[in-house]
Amino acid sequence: MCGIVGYLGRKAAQPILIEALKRLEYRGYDSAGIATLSDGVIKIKKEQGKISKLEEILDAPSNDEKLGIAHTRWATHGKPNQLNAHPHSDWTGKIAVVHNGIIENHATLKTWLSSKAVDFVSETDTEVIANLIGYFYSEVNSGKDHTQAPPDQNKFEWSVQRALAELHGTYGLAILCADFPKMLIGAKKGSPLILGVGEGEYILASDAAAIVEHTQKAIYLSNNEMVTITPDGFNTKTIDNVAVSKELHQIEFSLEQIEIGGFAHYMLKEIFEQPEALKTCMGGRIDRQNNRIKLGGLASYLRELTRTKHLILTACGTAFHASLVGEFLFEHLARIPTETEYASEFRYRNPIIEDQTVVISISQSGETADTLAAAEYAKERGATVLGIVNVVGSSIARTTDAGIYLHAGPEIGVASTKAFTAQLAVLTMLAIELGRRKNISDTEAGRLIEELSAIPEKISRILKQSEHIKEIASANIKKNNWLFLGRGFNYPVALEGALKLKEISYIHAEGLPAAEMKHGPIALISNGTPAVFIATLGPQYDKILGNISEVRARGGKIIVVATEGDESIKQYADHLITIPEAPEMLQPMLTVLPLQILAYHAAVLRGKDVDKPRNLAKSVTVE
């Protein structure tokens, strides 16, 4: 969601902040702004629309401005316009703030501040933060406040802490004060915030992508923590002023990995990165000699996982679809009763969490607000909570008891692709190992491990069909309603295929178990309605052929994802895409590829911005 950047160093701040904002464009935004500080004056420029529009109104960079904050906003409170764009200042012009999150009690605070003759100009909850800090800062400077700042603490930092104590909700913040031209403050509760530590410079950001051009060393703030940065260094503490020691971490990816390279879009790049991403994901974890899976992050929890009688997977969006496949895997291979829950609903419906319940939270970013909240709720209820995330040091990674990193590399495209297949690979590896310990023989585990090891090469073969799939997209993009249908392990893939098409091409699509179609949705079929069937060889092959016939008889246009060498399927298909043969439980890592490519080409052919689809953000960090 919103991108936050702050800079303090030896260089002109403006060019660094603008470049960092561009690194965060993939998160989704509707306006952008920047504030720089020099000679005791905070200068704010902001504009609705793209960063390029903001650049048009900026003054020439000044070497005197070595401190600043910047922001890309995705509207929550208030319309997406110039007035509501960040940064926001307090009514005195002394304080400037950029904010990611939602302040739940902003209306109450605004009423109280208004009663103190504090003026507001925007509709945002963020302006409440700026004015609240400004109010306490004015009070302590005027001597009116009976509780003075401690002798060892400056008034700016103290005023920030006073304000944070009043806020209910979530925030990632970067804050300036006109009277402190060499100080930058950041604070976190529920929204990501990272401090990059360079040579004589510091970059505060909501995402490591804004940092890696300058340094690969960073600290990750935890909830209810703040950092105060000066040219002499930084110190971290809780918002209650208790010192906290933070460890420097190495950011896992390089600048080169987040560049687009020779691809037209990040999404296409990431689709084509999947063979290598899966090799990295599985690297060092597959012991083919002993037919075992080694998941170091879960080593001390595997016995507990093996004994659990109740496994819950929580996730949102694409990760939820991966979780559905995981549910089938755990029940089939390990015979563990498993349920998949939308994280956004989990904590609101009083779920049953018994003794020995294990909850696995799955998120690419590790910052998904609903999934993080579900993990915290499950921990409070006594469950063992594990995480499967891609971003090292993310909030879910630090909240859960243990977990597994995807190691899929940075994913910039809003529509998740390589993270999905990496999630499937991790869930498959875990299910094989639990199955080996509980239910299947070492021989069967070895066979599955061999098949899993072959998946990256098979994906490479599917990618060669991109131009063929583009032709299929071209023939059908004028249709505004599509169906995606699958059975068994490929039912969640049908859901994912429909989601991808909706996300980036804005074509309405519905994913269904193929057998459910005749229980109502078949009424949607009219002449030429595209129906994408995953009809690979497997236990339910004959059944899905019957489903295809039902749609075909009603005039649907049949697009089939089938197994290589299946000659009989050709008579059913108007368009055919093939995948290499694989066991049914491993097929989702293959069958999803044609659907990702189909959605990509459909969006491009319809002239849509594939990497920045409307109304969407890469990481949903507010509920």
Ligand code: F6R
Second form
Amino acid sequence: MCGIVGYLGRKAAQPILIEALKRLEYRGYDSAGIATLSDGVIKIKKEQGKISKLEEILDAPSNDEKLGIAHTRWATHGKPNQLNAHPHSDWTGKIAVVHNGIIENHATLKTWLSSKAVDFVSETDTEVIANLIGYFYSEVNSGKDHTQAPPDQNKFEWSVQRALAELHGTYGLAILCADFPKMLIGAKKGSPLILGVGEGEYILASDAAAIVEHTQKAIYLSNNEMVTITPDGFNTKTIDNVAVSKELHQIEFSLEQIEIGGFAHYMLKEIFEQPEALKTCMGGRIDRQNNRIKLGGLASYLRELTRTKHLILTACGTAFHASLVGEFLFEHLARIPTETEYASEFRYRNPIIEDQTVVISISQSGETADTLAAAEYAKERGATVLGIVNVVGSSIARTTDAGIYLHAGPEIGVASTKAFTAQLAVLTMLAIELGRRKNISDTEAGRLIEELSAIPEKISRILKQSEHIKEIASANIKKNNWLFLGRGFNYPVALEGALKLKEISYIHAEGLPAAEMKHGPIALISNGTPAVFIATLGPQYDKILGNISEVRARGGKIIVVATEGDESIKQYADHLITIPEAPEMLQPMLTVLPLQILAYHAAVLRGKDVDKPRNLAKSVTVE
Ligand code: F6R
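In place of the form predicted on its own, the structure of the form predicted together with the ligand is requested.
After this comes the whole thing, all chains and molecules, with the earlier chain placed first.
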């Protein structure tokens, strides 16, 4: 949520910042802005709307401007207009700031600063940061502040530290000062911030996608840390001025992986990447010869997991739906009592966390504020907290005691697709391994491992139906209310199908356990209401046929996701999509594919911006 970037190097900053912003645009796209610094002057340009709008108002790049910051916004405080767009400068024009996060005490600070005759022009919390730094900077320069900067510290850095000490809330920040034309400062608390370290250049950004074009070497700042960058190098310290040394990491993915390639949208690319993503996710973890799953990251926690009597899975959105499938897997295969909790609700309801409670946080980005806060809460209360995360080095990955990376590759499309199937693959692998240790035979584990290995190829077969699914979307595109229905392991998939359709096509959709229909929602069915049933072969097949009949009898348009070769389902379906046969507990990795593809085509047919759905952003770093 909100992308920030800063550049200091030998090249003209503006084109580099704009290119980096485009790579971060999936984090927010309400408005965008840039500030460059040369000859002691900060030049700010900002515009409402997407980055293309900002580009229209930019001057030609200047080689004199080798330092700058930029921002793409997902609005929290203040409307998404030009005035509220970042960068924000202080009232003197000496300081410029871009910010990702929320300052909770901004109103108090604003009142205090206003009493000191500091002027504000926007409604944002970020302008408070700029003015606060500006206030301390002018105080120390005029010799008024009695807490003078230490002699060996420059006044810009000192003012930043003084300001940060007053802030409550979260921030990833990149800051410029007009009097320091060769200095860029970054600071982090609760929002991600990475420094890319190139040859004679530095890129500070809220995620690695903005960095890989220039360098694959990076340091990940931790909470309450800051970095001061000059052409001679950088130094890292805590925000209260204690030096910290940081390790240089290798960014795991390449530029090619974040390019759109020949696809019309990132979402489509990521849907089609699923066979490969799952192969990478499972490769090296599945030992088919010995019927074993190897989960290196969790090796020393497997015993604790097999013994726990209380496993909690916490997540949001799509990852929450994956967790629901996980709950069914852990209970079914390993007989571990498991609950799935919305991360946003978990810590506000005084949950029971006992000695042997294990919490697993599931997140693609590893930055979702609610999921991170739930993990921290569980940890504080003594639970062992494990992570299933895609983004290496992300906040959740670093907060948890141990974990498993998805290795699904970067996910740029705002609607999560390949991360979902990779989350399911990881949860399945973990459940099989725990099951083998506790409850199921080696033969049964071996059979499931064999079936799991076959999933990527089965996904490839489903992808071939994309055009057919597009026709189904087209036939129903005028309908404004859809239902998604499933039972057992496919009930969470129905929830996920409805979420996908809503978030990118803005069509109202509800996902439900199919049998719940008759307890109320069936009243929604009228002539032609599209009802998507997941009616694959499995223990509840006959039951769901009954549910289909009930909807059909009331005029619903029946779209069925069924098993290949199931002839008898045809008489129930207005439209049929098939998936290859698989054990019920592995089916979600297949049945979700038609629903992702359906949502994608529906959104395109309705002319929506699939990768940048309105009001949304990838990686929800605010609560
Ligand atoms: C939906 C979607 C969101 C995310 C949710 C959690 O397509 O992408 O619902 O799943 O915001 O995000 P992560 O997994 O990054 O914690």
